[in-house]
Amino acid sequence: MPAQQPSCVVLGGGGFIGTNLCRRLLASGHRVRAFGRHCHFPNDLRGVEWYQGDFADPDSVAAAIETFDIVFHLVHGAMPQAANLAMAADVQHNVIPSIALLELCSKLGVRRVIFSSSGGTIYGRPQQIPTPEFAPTEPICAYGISKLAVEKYLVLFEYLQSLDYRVLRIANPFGPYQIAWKGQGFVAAAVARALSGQPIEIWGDGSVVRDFVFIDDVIDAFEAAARDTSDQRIFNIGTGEGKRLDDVLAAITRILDVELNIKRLPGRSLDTPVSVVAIDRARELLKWSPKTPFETGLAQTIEWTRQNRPEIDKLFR
């Protein structure tokens, strides 16, 4: 008989990277939960048990954790703007649970816990290009400081109570189910804006520099983190390759066929200049690598989201 696939709970498992790993995950035959206080798609959720609760709350964490093998650990309550303007209630939302979450894992016999980490602002304004994971941790924004924060604890609670664990940082990713949320995700944004007819907001030049990976691929370094037996535990996931933003804004116009209508606005102090990760270690360690080409998984965002807009128009209303 075949070994049976460990249980998972997905915290954050209604949201963009939360929805595309507990469908993953379900198709590859495990036992799901997903967590959290709002389900965008639930009809694309279906065959996954969905319990709904607030991070905030550990009685509510405890009840959908208890039995389960792997914890995904997806919540963050803010973006980076938003997280900047309300530090500490950043801290309050985001940290603070996260030590009760962990707290649970080792009382409850979690057997690892895999952390969404931020490649794109973890490391500052980085010196190398790509960045490796063992590059200096100089958050310029309170949401890479919070999740730094949450990283080092992660550390701490191996070392004080055996808690396995492993931490994706990963840089920009895009695809179906994300959504202009909180003014999260630049490409959900301009091609929702750019199917619209509406203006494109891009903050600065449009020189800024990302590492725009697709969310398959994403999913696909999720599950080879669960199955990890390396003795690394930060793993960065992108593509080591970056775009301007202005060049994502002509890949949408290319295959729209359309003129982009763009609005320009001061840059941002907490948006680094350049930020591309290495991803070395996850390809020796993981066996993983990107596989989706970039205008490939836009062509794949662009069709989901026109097939899905009076979904995604309803969660503006």
Second form
2 protein chains.
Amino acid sequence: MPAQQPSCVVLGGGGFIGTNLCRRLLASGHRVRAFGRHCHFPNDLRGVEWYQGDFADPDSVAAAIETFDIVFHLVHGAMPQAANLAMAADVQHNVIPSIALLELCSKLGVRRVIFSSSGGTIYGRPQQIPTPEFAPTEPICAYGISKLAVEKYLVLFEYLQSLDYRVLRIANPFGPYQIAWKGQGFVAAAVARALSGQPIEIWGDGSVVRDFVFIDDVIDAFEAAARDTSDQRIFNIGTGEGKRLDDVLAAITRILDVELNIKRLPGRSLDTPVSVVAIDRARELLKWSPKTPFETGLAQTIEWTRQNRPEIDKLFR
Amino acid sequence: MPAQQPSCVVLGGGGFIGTNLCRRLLASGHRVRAFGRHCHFPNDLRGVEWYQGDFADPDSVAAAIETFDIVFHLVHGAMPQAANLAMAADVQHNVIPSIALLELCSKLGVRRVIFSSSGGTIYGRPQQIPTPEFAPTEPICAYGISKLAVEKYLVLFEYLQSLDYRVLRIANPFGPYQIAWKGQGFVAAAVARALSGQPIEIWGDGSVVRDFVFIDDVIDAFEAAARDTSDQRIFNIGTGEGKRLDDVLAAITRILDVELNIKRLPGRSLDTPVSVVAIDRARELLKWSPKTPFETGLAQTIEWTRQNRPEIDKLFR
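Now the other one: the form predicted together with another copy of the chain, given that the block above is the form predicted alone.
Below, the chain from earlier opens the complete complex, with every other chain and molecule after it.
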């Protein structure tokens, strides 16, 4: 008989990263519970215990965590743009319940908390590209500040309460289950619009560079972080290589073999021109590396979007 | 006729640093308004407009700031120890109203916000002593994390709204108007207890090192920060030199010429063993330097405490 796998609860389990993570954990033999407000693809979470609740309600969170071993904290109420428009609400909905979560985890004896932070916003406009974990953290958006604050409370809870944790600073993840309308990612939006023939909006001249990492590779990193025994706590997860938004559109054009309808808008001051994370630490200590070539991941994303058009369209209604 | 001085509103104007700052600004010819919940020494704030209100109430804050030019943000609801025991409340009472404050300042066209941050807690356990401003910020207490968060929002408001600001990371200030019972400082507590013959509690073996800076020098730094035209935003304010708690007690013994009643308690995990800030940046750009020898400041503190015993005792009742 194999040794029992630790049980896992995924907060934000109904979202993009959460759905992928739950499916993988289940396939790897863990008992998995997903907690969140919405579950958009319930059929794809068969075998996962779905626990509906609001992250801001500590009683629901406590009931969901119960005696589970590992807590994956993937909740973020607001998307980057929205957080800037309501910064106090962003703190209220993300930082404060995260503190409550850590108090709870330390009381309940959770073995490890794994927090999904933001490699794309936490460094701000970095001086060093690709950007290592020890670079200064100077976010230029509220989303990045609240992610940073939660990271700092994790440090504190380990210091005061010996709560074990790992942080993944994820660059720009893309892949199946990413829904464009949540403003969640350029690839999802571009693919959805390319498939429906709608204009693809692009801010600036397309020279903005991002580090797009395929979701399966991100999920590999979560599994590695759950097992990690190193002295490090924070790991960048990306590809270490930048891609221009224009290059993404060109790749979509190649795969679909259609002319895209591109609508260029003025650049947003919110945007860091170049964001690419250095992944040497994860390579060395997590024995992790991104395995999916960009076009392979993109083709899978396109295929998934095509097959799930009816489901996705329903979400917009 | 001299050029008109900018008008100043001091949030937290009834506290230790606030009272000293209001008195100085008034003496320097500014129109001064103090905002806060309590004013312990109203007679010493004659000539200052006192505006009673709660920092968490944005309407009161807006009414207090009105058309004033410079906003000094000295409010912090909880002391370091208390913040650790109620971290979510600390965020609620300090970070969230600070965001509201910055939104307000940018709407009202405030010319500069000057924020009093914490040189003693924001660096955590620094690798470099004395610690420069560019050192990693890894607080090991909740008080330091919320100070850091407010600093990050200041960066963001300058980026998004062109709100001008300066941050003073103040080491361990001491001097007149510091009240021991608020847990505000070792010097105030030791002086008050020495004068009343009560036992002086000291955590650990007395080898803990802090950078004690006299309040008059801190106030010089606030005036310099209000005038600063450099490209820097964050300045450490201390002496650049460390003093052991035992040395402080020895100095009190020398000045008072009495035997102190010292009660040694086990060390607190909260305490960084050594905290000393590097002040080269403030020296160079603010043309500021600490001028008061420790024993001179201590003698003034003792003298003030002696003269204000009846007032101070009233506060404890």
